[in-house]
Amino acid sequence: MYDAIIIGAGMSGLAAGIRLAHFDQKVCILERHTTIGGLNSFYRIKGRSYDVGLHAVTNYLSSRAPKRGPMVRLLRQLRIQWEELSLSPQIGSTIAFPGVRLDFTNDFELFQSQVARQFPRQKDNLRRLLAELIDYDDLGRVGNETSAREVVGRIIDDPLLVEMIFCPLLYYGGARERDMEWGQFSVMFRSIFLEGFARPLKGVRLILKNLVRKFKVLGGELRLRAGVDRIVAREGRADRVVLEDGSEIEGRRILSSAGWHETMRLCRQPEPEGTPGERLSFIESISVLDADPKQLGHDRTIVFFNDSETFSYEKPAGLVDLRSGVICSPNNFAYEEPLGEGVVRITALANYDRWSELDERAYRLEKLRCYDQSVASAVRFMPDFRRHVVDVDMFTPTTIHRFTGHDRGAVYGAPKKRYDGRTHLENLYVCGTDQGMVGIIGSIISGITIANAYCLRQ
């Protein structure tokens, strides 16, 4: 008997692990893979190491504030020194629109400058737009469901400038098309904009390392192969959980960071009619360079690109749709060393049907064909590297649903946000991106709030 189960080993699985343990409560981390990280992992290939998921951790200037902020919160919460992140802050990123570009840092002053530049009448209208944003203590309030695009298109009435607020902020955190709730925007608006990005030199390994040292320091038991089969339920509660072995496993509570819909399958509870069905996913490709990217004359860290005056942020028909996207580069921040070999990764979104739908050949030749045409897409925005590509890997829908477990390679879980993170049992919570929280930063607060609303105040 533990006094809590966790399924998934990601990072919201493992910082619930890690403050439980804490207070010396037996906790056992169950993980259907080899390998630790959910959607914010990493993998080997021909002797390189790749991240997934990881372009940049948000949330890095709330570190200066000695009171408030997620990243406050999480270092005191798990009881971590800021110097075992290892962060670098980004040395700048772009919104490219054609024929206007905004640039920002970690420093909001710049940005504001952008705006009051490219767009003066909406200089104001920007800082109306701060004064609305739901702080992060007020998430699952009244308010949170309502349209981001009906809120900020009442604040800001150049439809240009809405689009290109909106560019980043879904592709780092859109779980559903075309819009937001209100709650995930200002998260994310606050996450991306008002404290901004960093990355440890090495990557998401890092952030993983310490915490899996921390959890097992604390006495946690981690299962690595021990895939969830069901959750067997009894008089309103979880009573125990069947792996895919066969074997049962019981707990006084059980978090999920399966996500909703996943969760609630494993509890065999059908899914209500009307429930909405669109399953955001990408691609991405990874270009390995024989130079840094600041030597081609890019020293952009992030570059959000759309080639029209209008973002379509939705699946898309085909495999791929290249209108817009995101170049990340992870050489590009303010490192104390060189990173090393030169990468550049490419984000676009996908259709994982028509992923799902090919045979085995007809796959390897679309990943081919669509690394190809990434890249084609993204050097409009940037200097052409294509000359110095010395290796090359590419991730689809169907890999990141392999190796997730998430519905349709859904990347930022279930349009419908549950802030409390409670279900129809009364002692089995989810936790992670579907509670409403994304990112690295944010699922490991969302790991947090929920171990310690549920599973230390009661």
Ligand SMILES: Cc1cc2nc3c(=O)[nH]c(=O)nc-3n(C[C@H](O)[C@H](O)[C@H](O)COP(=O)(O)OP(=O)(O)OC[C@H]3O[C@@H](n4cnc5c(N)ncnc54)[C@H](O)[C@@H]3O)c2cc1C
Second form
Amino acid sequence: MYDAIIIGAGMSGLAAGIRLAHFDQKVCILERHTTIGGLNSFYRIKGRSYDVGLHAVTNYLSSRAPKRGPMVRLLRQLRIQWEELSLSPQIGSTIAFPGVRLDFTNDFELFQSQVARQFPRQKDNLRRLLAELIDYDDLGRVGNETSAREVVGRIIDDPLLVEMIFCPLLYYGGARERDMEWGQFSVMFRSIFLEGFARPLKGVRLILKNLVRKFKVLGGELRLRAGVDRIVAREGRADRVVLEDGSEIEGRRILSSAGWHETMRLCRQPEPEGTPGERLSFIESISVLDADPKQLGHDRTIVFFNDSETFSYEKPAGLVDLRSGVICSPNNFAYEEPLGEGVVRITALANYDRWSELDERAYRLEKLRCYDQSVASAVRFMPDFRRHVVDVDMFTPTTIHRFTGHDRGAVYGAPKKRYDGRTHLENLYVCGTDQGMVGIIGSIISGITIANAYCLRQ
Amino acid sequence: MTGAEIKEAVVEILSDIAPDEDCTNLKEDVAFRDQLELDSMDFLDIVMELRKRYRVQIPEEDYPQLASMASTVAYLEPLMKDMEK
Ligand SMILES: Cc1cc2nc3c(=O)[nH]c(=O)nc-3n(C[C@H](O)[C@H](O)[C@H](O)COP(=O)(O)OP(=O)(O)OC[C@H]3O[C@@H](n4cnc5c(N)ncnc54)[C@H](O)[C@@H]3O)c2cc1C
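Okay, that is the form predicted alone; can I get the form predicted in complex with the ligand now?
Expanding to the full complex; the earlier chain stays at the top.
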């Protein structure tokens, strides 16, 4: 009998596991996949190592930052030293719209001066927006659920600037089409613009390996290839889990990071009526280059681009929407030594249903076609790197679904969040992207918060 | 454990919870909150670490007693006086 069973060895499950194991609970993490990491894992193909997700770790802590916020909370709660994350800050990122570019770094003053120069009338409004942002400590309270579009639209009266501010926030955390809750907006704005981007030279594997080592040293048990098929309930409580191989495991409490609907399905709860809620997913192409992007004249860490006046963050009708996207160059962080090969990653909105309808041949063909098109779209906003490509990889919404089990390849979970993490069963809780916060740091915080609230307090 | 040893134990816990803070020169009678950046999760951890390390159970209604070093030591002394360091 375990004190806690955790479903999923992604960021949130590992974080929850560390908290519980640290306080001497008997914990077992069950992971369906052959490896850890979930939405932010890593893999090797043709002798090269790739990160699944990682563009950038958000919530960078500059030495000037106050000792609060998600990064400090994460370090303290998991007893991790800041140095262990080996984060190198970004060089500088850009939001590129037709005829306007706004640069930003981890020093918010640059963004403010960029706005002041390109949108002189909005200078004070940006300051007002900053003052209105919800404090981290006040999240989850009433009023946070209002539309961020409404709040921001009231403060900033230039629609183009509104779109440009929303673009990175939606791409890095938008679980809904077009808009997000004002509370989520506040979190994302702080984590991207006020705190900023960073990356460990060794990529996400460094963070994951640290987390797993910590968990195991504390006596935690991790079982890979251990997919949960079913959560069996008795008298309003989760009694045990049944694995895909038929074996059964008992635990006093169960934390699931599989997603809300995915977890309900494990409980054999009836599907909710009506159309399944929208899910946002992406394709991502990875190009390995024979040169560092800087040598090709590209020094930007991340470029959020959009080729029209308005920014459409919606599930595309076709396979992909190439009007906008995100270009990430992992080389362009201020590392102490160079990364090695040049890499350009390009993300674009994609439609899970359209990808999943394709037969295998068509799927492979469309992948190639979309790779070419997404690169062609991106080089409108950066130097053309196509002559330098030595290897490519690409994944689609169906890849994400296959490896993480998230419905329709959702990267930021279902649009409706379950902030209190509770379910219909008194000892079953959800953590991770469907609970509230998203991204690497957000989901780690989610795991910590839910573990504290229901497994440690009392 | 003597009062001085309990204080040492608390400082150790605080330094583990907030390694980014200097917890060695805390003023006895000033609330932790006014000397360190601690949030409610950090306070929960003080309680949890005391339970983990010294098996002292602190009921939630007593949490306010842990506001400053002086009040914490005064509160813990009767609970920990028979313990070996
Ligand atoms: C392409 C891409 C790029 C991204 N880029 C960034 C970025 O640059 N910065 C950033 O901060 N975030 C980024 N993210 C988002 C970030 O990766 C996620 O928000 C975060 O990793 C979510 O963690 P989680 O623990 O909530 O969920 P997951 O990582 O999905 O964890 C859930 C785990 O549960 C397992 N599981 C599911 N069902 C079962 C079952 N029945 N039995 C056993 N195990 C099960 C899954 O296999 C998975 O490992 C990106 C994501 C993607 C896909």
